[in-house]
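A single chain comes next, written as structure tokens; it is the form predicted on its own.
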Amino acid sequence: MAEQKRLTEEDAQAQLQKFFAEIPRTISLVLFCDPAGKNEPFAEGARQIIRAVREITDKVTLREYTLQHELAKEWQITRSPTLVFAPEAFKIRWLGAPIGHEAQTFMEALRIIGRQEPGLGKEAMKVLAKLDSPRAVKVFVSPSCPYCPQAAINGIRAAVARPDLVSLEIIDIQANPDLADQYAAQSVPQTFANEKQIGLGAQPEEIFVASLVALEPQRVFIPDSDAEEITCDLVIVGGGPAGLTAGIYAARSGLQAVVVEKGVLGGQVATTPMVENYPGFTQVGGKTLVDIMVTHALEYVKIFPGEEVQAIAPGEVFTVTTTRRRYKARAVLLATGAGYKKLGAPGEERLAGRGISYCANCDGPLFTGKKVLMVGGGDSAVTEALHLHNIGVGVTMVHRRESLRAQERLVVSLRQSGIPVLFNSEVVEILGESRVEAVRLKNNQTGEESTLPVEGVFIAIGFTPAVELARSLGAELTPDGYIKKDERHRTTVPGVYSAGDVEGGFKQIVTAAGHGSEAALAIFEDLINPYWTNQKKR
């Protein structure tokens, strides 16, 4: 085990003396912290990345200074702790510590300043070209979400490539909690350009371009030419368990697959703090499980993360239009999971990511010693409870049926937590002016209303299916809302399949890995002998 041990270090020491190798600059960075302030466990932490990395490479340089030197007063500096990325040729600056999902996004900010290469994609530069005055981008994050080194690549990448016009912060929200505050940006990652919010959650950087070009929020891309188009077997639309594994069976079968993802890689999974249920693991982070997945799957097929599907238009051949470019295939497979239920209660839309808040694991740490609501009564409630409560989040469940549906197993923990549950009941409204202050509850055995004092509101209630393509290319829907398939994972359009949690049934990481293979070998065969063709000769 010892021995197995050093070699993994030694390995993953030589595949960053190669990162290194490949980049041609000195890096400069200076460090500016208050020894004597309550942020010195980030300053410290900020210094052992960067002092792991120097051991590797002398392209990185490092000058630190407090707070109170005349540099800090020239360069407008305040916060501890602040590390500023080349200041002789581009304004980035990083106010907390690299650690947590974001040591990826330091380690890409390295790459990126090294070479001077933003590595934007062609329609994303000429947009960026577009840009006629100044920038100054503040980008929120958390060491524990896993969405937000894509906000913050997108900024570094903005920065690098106009430095003239685009200033970037990126801002550790447990290290910064007012800034969050005054903000309000209570749910990461959130992107802000020139005082305006620009981006809820992670973004393709052809939307974030855009919008930080437009200064507001963008949904849509449209390229200035046709874009680059592909010509396959197979398209899977969703890079979470089904689509991912089904990649992986498809080429094993022989088929030229791609897998497009409009968000992050896993889905659901990414944001699942533990994983206790999946074969060969006894206890695995979910992050850790979607990157273990994500590069099996890469040995096999090409994986296009960022890209929504626009449109799917059937016939022999289907073509499949993203946010970046076209897709000729044979045959499309829906994996497209299901995404957080929503109450619908008024005050959710318009306080979203102001107190409201979907994920604990993303954003729990930012409601530390602050009392919330979790509302929900299954497993993911529960366990998402239970983490806030074991990082010091007072937290109150809400459930609208007398007992809960979660595991006995998980409910014992609950009780054994003392997190106080308010059966049959329900959140009617959620008040606050800028931010979450208070739920209007009702008891709905008793009719009675009542108001509870809370910051933040946590909300576990299930999923809604993503069915937006299947219902636009006029598949048929199950009762529950979910496609209608068969026992091959068939839709009833032909050439058209589905996997996973799109499906309905068990929502569980292994049972939509199953689905992705038996719909991959379900495809090859059909593609062998279309049984649409045997159809028509009927």
Ligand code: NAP
Given for the second form:
Amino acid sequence: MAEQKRLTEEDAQAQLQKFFAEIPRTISLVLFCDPAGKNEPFAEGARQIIRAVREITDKVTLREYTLQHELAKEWQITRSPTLVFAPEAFKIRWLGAPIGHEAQTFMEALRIIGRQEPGLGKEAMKVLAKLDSPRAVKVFVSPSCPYCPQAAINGIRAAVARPDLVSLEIIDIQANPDLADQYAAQSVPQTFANEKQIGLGAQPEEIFVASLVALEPQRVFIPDSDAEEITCDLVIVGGGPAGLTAGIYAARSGLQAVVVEKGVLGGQVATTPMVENYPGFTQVGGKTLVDIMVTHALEYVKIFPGEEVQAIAPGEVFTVTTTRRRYKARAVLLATGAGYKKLGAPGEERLAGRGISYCANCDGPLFTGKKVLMVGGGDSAVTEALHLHNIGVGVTMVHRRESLRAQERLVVSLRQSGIPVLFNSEVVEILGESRVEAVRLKNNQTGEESTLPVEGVFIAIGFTPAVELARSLGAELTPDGYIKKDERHRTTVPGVYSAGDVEGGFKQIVTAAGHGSEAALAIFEDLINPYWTNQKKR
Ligand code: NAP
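What would the structure be for the form predicted together with the named molecule, given that what you showed me was the form predicted on its own?
Below is the whole assembly, all chains and molecules, this chain first.
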């Protein structure tokens, strides 16, 4: 037994020697500790692990200073212990001791830094290459957490891949409970960048880098493509519920389809605080529902977000030119949705982004504890007013009629919430010097005008269909300005189809998804048996 143990220790020793033999560079470590012995057990833990490493290899050097040393002041190090890795090349600090599960992170850090190779996959590197502004990353970890090494190592890889822009602090919550409190990091691992939480739990590296670049947690990773030209059967323009569903149905029918989205995947759903009428989900956050849809669609189709379609040239084969590349396809589906409708009141344009918002989900938290006005009387206005109320915003609604247009269930919730509603009232002007200060309202029954002091105005008065591409293709529109189509979602231009809110109608997530599926099935049948060979223009 003793013999067996000795062999195991020798094995481990040999493995460690091999580990360091494969590291080409010396790694300099600088340890800062409190001279008065604050957090001494952690400081001693850090010393011991570094000492153990230095017994095996001379590739690790250590300098130790107190927090009063001028270097501590120069580097703004105030916590004990703080371990700094290769400060000549990187900005990586460890606030605590690499003990327990964190010993694994420490060894991996030495390997990554010693090789100066981040060890990130190709996709993650492509995403990181796009980073163009600094990121100060904080990863909260605990020695007893087996999931923490992955989160910390993601941070190390990013800091080594982009030393110009990424700095990292690995924060042991046991050594720094006050910092954990300050960041409300009550579970580990948790990752912050530029003081925003970008990850809860261990993230795959691609999701981590995507979250780091976006500065918000991402749940879906969409690989980038360098292709200049992509040939397929169908280009779906728009990545909302209609476009994503069409992608699934088209691919399952055997068509090669791609989804191109200029903005945010999911369209309006992505900014809807809560969805309560999508079958299968009693209550689901709009963004969560979108992530589920996108993950599902990615099983079938390639999705190209952040690409705006600039032109569609019709012909036997359509050429769809985007801001990134060209697509050649036999059919095009316009699932372009709708944009926010503007109120047209004086002050709206001037104060946009300075207290005027069209997205309560996005901007609501900025108004917590403040008074705002919600303009509109439909489902969006009521859903968003309820959301604002729930996050502590003092919201008043204003509607131009004497009753709301929203669904009864929402109206009941609104009544129960106690949110005041000013009926028969219109916004005449939005007032404020450099930001919203008040609104001028007019009662359209009595003609009486009043001024309501508010710090924000949320506008949810419907949407304007995004029909520019349809128009440029020469497709006819309805008198209401939506794309004109038949029951198979064919527009008046052969080979061009439509689905979702751009067609008008009920504009529900479920109807958009339904129309997306119908359009894709119709396209599949038409591509087998093209109606336009018999009929040039309908
Ligand atoms: P909407 O149903 O078209 O309602 C727009 C509201 O804004 C109406 O009350 C309208 O007043 C008012 N309005 C329009 N132009 C105005 C102006 N210039 N000044 C003042 N008020 C104006 O739009 P939405 O609420 O954004 O809903 C769009 C679609 O999405 C709808 O089909 C809706 O059912 C759906 N949606 C559903 C849900 C849900 O199911 N939970 C949530 C959000 C949206 P009038 O009443 O006088 O026309």
